[in-house]
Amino acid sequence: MVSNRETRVARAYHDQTAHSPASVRTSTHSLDWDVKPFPFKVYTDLPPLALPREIDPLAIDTLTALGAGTAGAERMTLADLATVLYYAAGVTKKRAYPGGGEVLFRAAPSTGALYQTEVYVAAGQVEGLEAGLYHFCPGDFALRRLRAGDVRAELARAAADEAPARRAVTIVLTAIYWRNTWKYQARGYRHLFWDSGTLLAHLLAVGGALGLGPRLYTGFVDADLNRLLGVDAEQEAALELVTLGPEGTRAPPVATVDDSRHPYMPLSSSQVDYPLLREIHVASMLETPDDVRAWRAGGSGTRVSEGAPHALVTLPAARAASGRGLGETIQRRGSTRQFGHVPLSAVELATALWAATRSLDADVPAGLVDLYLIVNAVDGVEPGAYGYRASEHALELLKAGSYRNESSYLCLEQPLGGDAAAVIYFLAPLAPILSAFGNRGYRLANLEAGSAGGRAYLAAYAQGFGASGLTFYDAAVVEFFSPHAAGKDAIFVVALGRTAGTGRVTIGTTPIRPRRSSV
């Protein structure tokens, strides 16, 4: 097996899946609607355990929640768990189409609305729920128990950290490759982390709002965790862990973990394999707890260097509050399909950038991804190309001018990229990241960009405007922002602006209960 340190694999994957005008125009790929994957994983031999449907409204202001990440809850209940799962991965909206078709949209954005991210729950000390390993199905808002008994000690061993054995719950995010590769082919590996990243933005904000002290883990023994979940790593694999809830007594050791897999409903009648995706994932795996500890230590000092600035444009302080609760913001969120040319204010943009760059409680450092912008229509900010310097909360002017046409072109010639008031381009210096973290650093760069994009989404909808994630011409993005961006690679794009048109998805009907008391 290729080692995580053989970083040629990640470099080759990124280069081979890059978009260019030539690659897009010569592609023969078309969508086979007859085999579009079913959007829900449904285990056929396990009974559903219905979750409470009276969901906490999360009235805490969205911007407060994005800046929080707090602990303090003395207990965790099944109602708390239901709230976390609903606002992170539940079905919140639906849209009906002529002819009787219907699409169920979920709380967090997903590229192509394909929802390849799956959610598993390792529960140990949750009031109202027996200890065990569960799968969460958004389709019927239910848990299905895959393993009885407390498995948190095995999670702690895989993560090479004792904390998951004491925290009330660990959420495990996985991805089913085919759900995304059906449309995006081998490039879909990037999407696995963009999409799990946006879901994480929700999960961490909601967990913090409930005082559950969420902590993210990106390092773990992949094979052991996949075996515990009972997933076939050729089709689906673990991506990240998040611990939630107060610390209690350490979970007892797990004697043995059998290689148990439960049958589930087929996603489609046939599927296409993309070996390039599987190759990069296998090459970024860690094999032992010692490998995990060494991996974390090796990257502990890695940061993106901002360098000496060009002319700085001071931004107004981010808003302390938006006036919209986190629950309402998530209910209203939905990727914008058309932007008008009405400008944003400087404080609206500043707040979105502040939210995108909040630090997270995680097992490895953030700060691996740089934010570049094309500003088209922001009151008080001259149109042009900029870099965002988070340490000074300021924009670094790279070149002034109107670049709507260029931004549209960079975003795979999509009008959204030109119509948006501002477009955030996430770039990363992959060479030093891969040197520090190995191939797994490629996961980190894409995950950080996805999570930052998810927080920008929430900040946008909290303030009353829209956002949309976009794909891009890789080399052209770097070239546009060079020489400042020389040596970096394009990772992700999020467009911000005011929505044009009146088409809206409908809000779901999950009943909301009053905020519980703190007693």
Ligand SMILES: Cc1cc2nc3c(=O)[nH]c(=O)nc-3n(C[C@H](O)[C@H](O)[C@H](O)COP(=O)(O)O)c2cc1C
Given for the second form:
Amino acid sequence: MVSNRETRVARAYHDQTAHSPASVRTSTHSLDWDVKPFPFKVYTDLPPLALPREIDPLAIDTLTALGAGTAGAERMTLADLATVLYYAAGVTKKRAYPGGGEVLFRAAPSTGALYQTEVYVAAGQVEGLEAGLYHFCPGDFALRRLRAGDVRAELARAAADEAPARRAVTIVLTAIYWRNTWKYQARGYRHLFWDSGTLLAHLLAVGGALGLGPRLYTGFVDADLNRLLGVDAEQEAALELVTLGPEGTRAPPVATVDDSRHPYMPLSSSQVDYPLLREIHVASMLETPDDVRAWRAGGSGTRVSEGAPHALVTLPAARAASGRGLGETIQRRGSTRQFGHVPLSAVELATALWAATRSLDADVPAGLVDLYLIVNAVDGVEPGAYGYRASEHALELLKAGSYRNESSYLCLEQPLGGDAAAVIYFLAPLAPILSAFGNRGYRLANLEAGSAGGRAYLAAYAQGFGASGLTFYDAAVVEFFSPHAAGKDAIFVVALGRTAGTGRVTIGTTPIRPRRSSV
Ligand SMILES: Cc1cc2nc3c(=O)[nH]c(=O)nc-3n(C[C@H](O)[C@H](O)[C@H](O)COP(=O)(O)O)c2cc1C
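The block above covers the form predicted on its own; next, return the form predicted in complex with the named molecule.
Time for the whole complex; same chain goes first.
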């Protein structure tokens, strides 16, 4: 097995899955609708256990919830669990399309509405729910029990941390690769982390709002966790864990974890394998609890220096409250399909940036990705390209000017990137990240950008404007923000602005020609 330290694997994966005008134009991939994967995992031998449908409206202000996760709850109930699952991964709206198609949209945004993220629950001390390992199906809003009995001690062992054995619940997020690779091929590996990241943004905000003190774990023994879940890592694998709820007595040790797997409905009649994706995933695995501890210790203190600033533009302080409750924000959220050219105010943008860069309670430090912006229309902020300096909550002007066409081009020639009032480009210095965290650092960079993007989405909808995640031309993004961004890599993009009926940017010509091609 390739070790996590052999970081050429992550580097090669990133380069080989980069988008460029040439790669997009020469791609022969087309969508095979006959094998579009079913969006729900349905176990065929396990009865559903219906979750309570009275969901807490979560009236707490969205910005308060994003600002500070609390941990005051003395108990955790099945109703709390249902609330967390609904707002993180539930079906929040249904849209029918001409011709009979229907999409069940989920609480958190997800690339292509493909929803490859699956949710499992290891319950220990939840009032109204027997201890056990469950799978959550958003389709019928039910749990199905995969293993009876308390498995939290096994989770704690895999995560090399005592806490999951004491916390009421651990949620495990996995991804079924084929649901995403059906459309996005090997680049879909990046999406596993962007999309579990947006889901985590919801999970952590809701968990905090309920006083359940959510804590994220990104380090664990992959094979042990996958075996516990009964998933085949060639198809589906564990990505992250989140502990929730008060600490109780330590769960008893689990005698043996057998290799049992429950059958589930096939997603489609056939599927395509993307070895590149499996290779990077295996090459970023940790093998023993000692490896997990060493990995965490090796990466602590990895914070990217912001360097000396020039031409700082101070932003107004973020709003303390938006006036919209977290539950309502999530229920009403939906990616903006067309932005108008109406400006945002400086405080609206400042609040979204503040929300995106809130630190999370996690097993490894955040701060791996840097935020760059193209500002098209923000009152009081000159149009141009900027870096966001989170520590000073200020923008660093890189170049002034109108870059709507360029921004649209950078976002894979999508008008959304040019019509938006402001576009956040997440970039990361992959070399030091991989050197500190190995290949698994690649997971971390994409995850951090995804969860930051998810929080920007929530802050936008809370304030009454919109957002959309976007994909991009990798090398062209770095080129655009260079020399400041030289040596970094493009990780993810989120556009912000007001919805309108008519977008105005049209890409007729190529406004930027990248100097290097990106395979
Ligand atoms: C990580 C991420 C990347 C996305 N990339 C694009 C994109 O490139 N173009 C686009 O039009 N929408 C993009 N979206 C929006 C998704 O298509 C949208 O989230 C999905 O269809 C679900 O719809 P909803 O967000 O309205 O619930 C992206 C969303 C996410 C979370």
